[in-house]
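Next up: just one chain, as structure tokens, the form predicted on its own.
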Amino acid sequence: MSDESQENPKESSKAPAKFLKPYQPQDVEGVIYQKWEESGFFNPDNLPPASAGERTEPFSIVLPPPNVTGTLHVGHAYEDTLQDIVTRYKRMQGYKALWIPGTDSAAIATQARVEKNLQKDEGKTRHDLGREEMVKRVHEFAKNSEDTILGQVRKMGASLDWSRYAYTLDDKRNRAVFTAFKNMYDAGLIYQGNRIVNWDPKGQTTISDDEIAHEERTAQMVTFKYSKDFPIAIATTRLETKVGDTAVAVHPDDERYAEFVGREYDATFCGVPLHIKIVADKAVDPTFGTGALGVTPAHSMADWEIADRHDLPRPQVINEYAKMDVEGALNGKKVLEAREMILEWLKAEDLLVSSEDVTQNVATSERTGGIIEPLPKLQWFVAVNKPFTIPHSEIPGIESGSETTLKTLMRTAVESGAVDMPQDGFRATYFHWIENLRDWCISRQIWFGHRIPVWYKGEEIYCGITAPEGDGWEQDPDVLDTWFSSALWTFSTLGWPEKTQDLETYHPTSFMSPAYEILPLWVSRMILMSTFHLGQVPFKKVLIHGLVRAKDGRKFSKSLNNGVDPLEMIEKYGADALRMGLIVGGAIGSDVTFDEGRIKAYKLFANKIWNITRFVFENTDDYQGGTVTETKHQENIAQLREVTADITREMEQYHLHLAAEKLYDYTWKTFADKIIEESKADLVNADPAVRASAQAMLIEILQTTLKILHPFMPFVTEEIWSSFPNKGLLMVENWPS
């Protein structure tokens, strides 16, 4: 060990008075965060040189944007902590570290919240207000919610560059969305067509798969025949849709029904005339039910695809209000009432074969609670299987100017390693989702959001970034799925479609770590958008994290009344304790069990660091600088460097939970319990060289420990660091090498 590595100039004086009482995070966290913000160092343009000189290598993350309707929950707290640890670590390592903040308009959720308040407070609907006034009110609500959640994110200690804050509905992001739409429209990848969509009868809009909540309910599985001379029995839990059947499908290898394939039958089913064709299709599971499937093309995506293959008609028998739209007595009835009427008719006509109770997952709208109806609607879609020529590609295996598809881009980006997705289970989920991916419905029948940039005048259609010139043009009334705008997030936040310096420097971003719930709906679509529009992947590494669960393993939910307010935890124990309690819970990808007892334990740990510091200050007040000369002290420094190297290895592999555990063990069990105890005799040794060696050792161990603890516990470490003379901010100190 070189003498240079053991030198310590005079660092300390008598312990400041604040160390004479226990650490109180509530007294310092707000002040420290303000100091960080005022320093400007969250912005990488302002960072001081690192130990290696100027910061040239970028490291960038974009915050998964929380919804403006929400407040901070433990899932946000975990995600914010995880990404802040990585950002602070990279900043201390000398990277030009950028973490971009932002929020999502969450169009359907936000409008639904305002509509609910409008009905409750004024007894009005959005139609009473009109589009312009309604959108204005939703914007006002979103702004108030935005201020709330951003203040809460600050309380977690998130070192975000607030100067680059983005909102999915601000002017810059709106231009990016319109540009993306036009580019894809011009490439023939955005089209308008009639297809099956998830329709929310209560909210009167299409919704994405992610906005569906599945509720377990009891249903009746009914086996029946359409008429007495119909040769095959079929089974269903949705009798009301059977008046829209145009075929019965069987598996081509099912010998039970081979003689009937190709035959056609007429029947009057509960007053509705049907024409049924027997078809053979490999999509049918011969082991389920009777092995025969009643095909309702207008009310099932799978049946719609069977109809495509066999050229079947698609009569719609349920309308947008979940009421029957057919001939006879069923017309105008709600679907549940129609279901009961058909069951009674089957019994009366002696066509009921059997009926049994089954448990099924019913798709409901997460925002309104309405039961989802698959309906054919004229909507806007992104074509994922249509070939196009990609002008520019940096993705291995995809050449610039070659023909490809969006689905191929999404698959190749990960297969090639351009996106490092190391978690095998999530890779499998990603590829499975892509293989089964259908064209993406991107239009929504609400008023709040990015309005589709298409205008009509008579038979003319215009798609553009700005409105067409001249009179008589009417813009499409629908808005875009909120996932369309958030899928542009990694590059729209960096200034695209402009060719900005930020875009050149920080894209592709370095790291992304969202929850596994949005792997298909957000991670996959970010890859889709970035590879198409930039020919780049959106991020170099993605690590999917798990959910934060209650101590009993259940999900946090309003219905279970088991939610935890992270702000209450911060008020009780401090942000550092909450951060450590969440991160130590498990590896990235595993679910994290929330345990308030663990949070409390890390408050004690913060106080332990405080007490260690008091001891060091009190015993180095006469330190004049010098060298770690004693062998046992040198051995302790050598062990510290081994621990630092071990922590660094864990950080490089994103084993944040292991790094946190090892930091805790070293600080408490080695530094406090062993090194400090053994140093007490040396600190009163009559030989001043021995005392000076012990002092130099304690100062070096304390300062290095504070540095490697800082990404995890930024507040207490920064507060302690500020008590050393002639020190700047710990957040921009160099990571120990």
Contents of the next structure:
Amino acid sequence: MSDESQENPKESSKAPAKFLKPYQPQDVEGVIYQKWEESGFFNPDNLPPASAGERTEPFSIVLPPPNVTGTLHVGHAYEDTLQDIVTRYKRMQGYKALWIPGTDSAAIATQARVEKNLQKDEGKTRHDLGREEMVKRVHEFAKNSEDTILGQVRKMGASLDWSRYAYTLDDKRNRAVFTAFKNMYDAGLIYQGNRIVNWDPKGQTTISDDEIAHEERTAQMVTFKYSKDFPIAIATTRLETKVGDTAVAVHPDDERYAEFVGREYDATFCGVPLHIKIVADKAVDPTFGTGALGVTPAHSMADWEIADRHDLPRPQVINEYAKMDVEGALNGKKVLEAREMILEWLKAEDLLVSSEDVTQNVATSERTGGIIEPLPKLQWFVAVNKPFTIPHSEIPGIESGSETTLKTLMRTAVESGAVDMPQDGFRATYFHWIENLRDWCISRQIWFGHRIPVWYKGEEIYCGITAPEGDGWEQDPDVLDTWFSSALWTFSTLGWPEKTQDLETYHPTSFMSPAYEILPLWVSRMILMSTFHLGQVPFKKVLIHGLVRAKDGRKFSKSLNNGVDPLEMIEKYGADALRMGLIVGGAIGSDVTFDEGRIKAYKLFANKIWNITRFVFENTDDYQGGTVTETKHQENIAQLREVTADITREMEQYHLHLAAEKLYDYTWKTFADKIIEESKADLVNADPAVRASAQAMLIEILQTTLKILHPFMPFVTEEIWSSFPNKGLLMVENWPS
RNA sequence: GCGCGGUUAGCUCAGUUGGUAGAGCGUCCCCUUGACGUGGGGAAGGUCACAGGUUCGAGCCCUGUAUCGCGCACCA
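Can you give me the structure for the form predicted together with the RNA, which would complement the form predicted on its own we have just seen?
Every component of the complex follows; first up is the chain already shown.
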């Protein structure tokens, strides 16, 4: 700051004409962004030295890649703002600040979107087009939507290094994905297995646990016996699955049924022959229902595990189209029809014991709304509990060359503090999720995405980064779960698997700020991939943010049609106002309610800064130099120094909302309402030294204020800064201390 | 069921290590004083969900209750 007061004496300026009108963000934002881009300073390789000398310390963030399914929404705007504030702050502090942009192909979401359009516009399905044509269409759609969304990110003022732009399906990221797959396959951590998966009959694909939404429905809970001579009644809401039963399980300590354990019975159930064994298993809750569980291994996760323990057969009785696949009259019926038929049959045979309505949560696909049918299928999995030897580890508590599991890595990365997750609540959620984690099903039966890098020829199987030599090889038709590639994002964007300078310099990344809803989906999987492939955490600090909600507290969603278009807000109030309005909306981590009034308030604030500047220019046009000599002026500067230190403290703790509020408060209540008001008398003082002192003070306070406001309101501050003679870009000025 | 979070002014939300409650918007009154009316000055408005506890002192810490919301797992 002291060097500033020595700089000032050389400066004198008239108020440029633009200050005579109110601030018009629309006129300047595009121009300013272009100036920034042309400067090359978004790329840390081009940054000028800082006050402390050459920039040596890296600071890196990767942008959580928006899906190429549509346009920017206000949640993106919030997230972009958080990251841009941090990036700009660190850049001004002298770091090699890098923020990498990218987009995500979002396999299922994007394909579903295109399929929907296809159905609507042409009345066709993807099968009508064929795989090749369909994938082409999806790529076209993605390209279009990518252009749109990147244009929108720029409008937010995001200081992203576009020269390092990455797309999850580009060549480099493809290579990273295949390499990651192969490495994990070779380590025995990716395997193929027949397991119960969440099958979406509507989307004709498997989906992960995280893509399931539970919907509350009323269902009929039916208690019945398989046959007249069967000794135990069981209950179910899914009668149609009962033709796939191979056992009845009771609790080992349940005396009511103890005598039956081990016996086997034959029955013909609604035309289907059943062979039922009575087994004892701890998983059964003796207090629920009749205390006996009909075991349907092929259509229930829990039952599959019971079947494992008792070596039971696992007949599949429902197919991929949610239709019955059994002997007799039920064959080919939809599950709901079959349920009715069986109920009628039970009544007719007098096997129905009782029936009641219950409320239960039905698993549906988040994407298609289809009711999930648990089915056994041959799928690819990542083994999270399987021990393996990690060749290299920088994670505290995990030695290089030691035996560990992916789950242990995920837990240790956060437990050890290598990933700093300061929000206790979210850390608890994270650990809770890890504890319940099962093997991750990574194959998807869709066409758009990373094709699984495995080829088959008869009994032979080959896993590699490119197709194997020779004829007759056929590639696995499935594609990978989109989160598989997203999970590599912190290092695939930096050039991995090549040993690039970027990877060396910028990984682990410094900071990540995702929404809490993708903590399990994405954050934990980035930790999984990064610790496995690099032995490093993906980021040193993760600060989870909340959702932006509509004023009534509901989520913004397309179906509710309550969305707010950030571009409309920018058009109306300016990007700076939108940024401030979102940041001050609430503490990071809690949900933010969207409030247009708040954004409007910050448009007024931008104008206030504009007019402060006008006042300073108008009153310093004859400024010939001189320093801040008056005691009260010096006190004002000292006070600003304290405010700056306070704001810096808040920034260091990532209390961005507090820093923003304090900036607003200082600029308006102290600088404008007190300092400027009090300076008016001094500016007309007969003693030219007093006037000069006031002038020096005003210039210094204005310039410092612009600097500390810049990360929050980059456009208006940069525009004002450009009106001072002999100044470079504000974005690379040094953060005052 | 397990886990997490919220409950503070009419509305939307802050509140840093416990020290007499804050902002924006809204409401009311005043001001055509040369930076800005997209402004300035002032005012009203809160038993900080409830009940206990710890403390000299609690919006903040502890226990419990209510209520709203979220996540995970689901019971057949």
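Predicted model, so just to flag it, every value in this text is computed and none were measured. Heads up, when I say rigid core I mean the largest set of C-alphas that superpose within 1.5 Å between the two forms. Numbering follows the first chain given and starts at 1.
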Exercise for review: Take the rigid core as the frame of reference and indicate whether the C-alpha of residue 265 shifts by 2 Å or more between these two forms.
Suggested key: yes
Check your understanding: Rigid core fitted, is the C-alpha displacement of residue 250 between these two forms 2 Å or more?
Key -> yes
Point to revise | Is_shifted residue 241 between these two forms (CA, 2 Å cut-off, rigid core) | key: yes
Exercise for review: May I ask for the C-alpha shift of residue 329 between these two forms, in Å, based on superposition of the rigid core?
Suggested key: 3.5
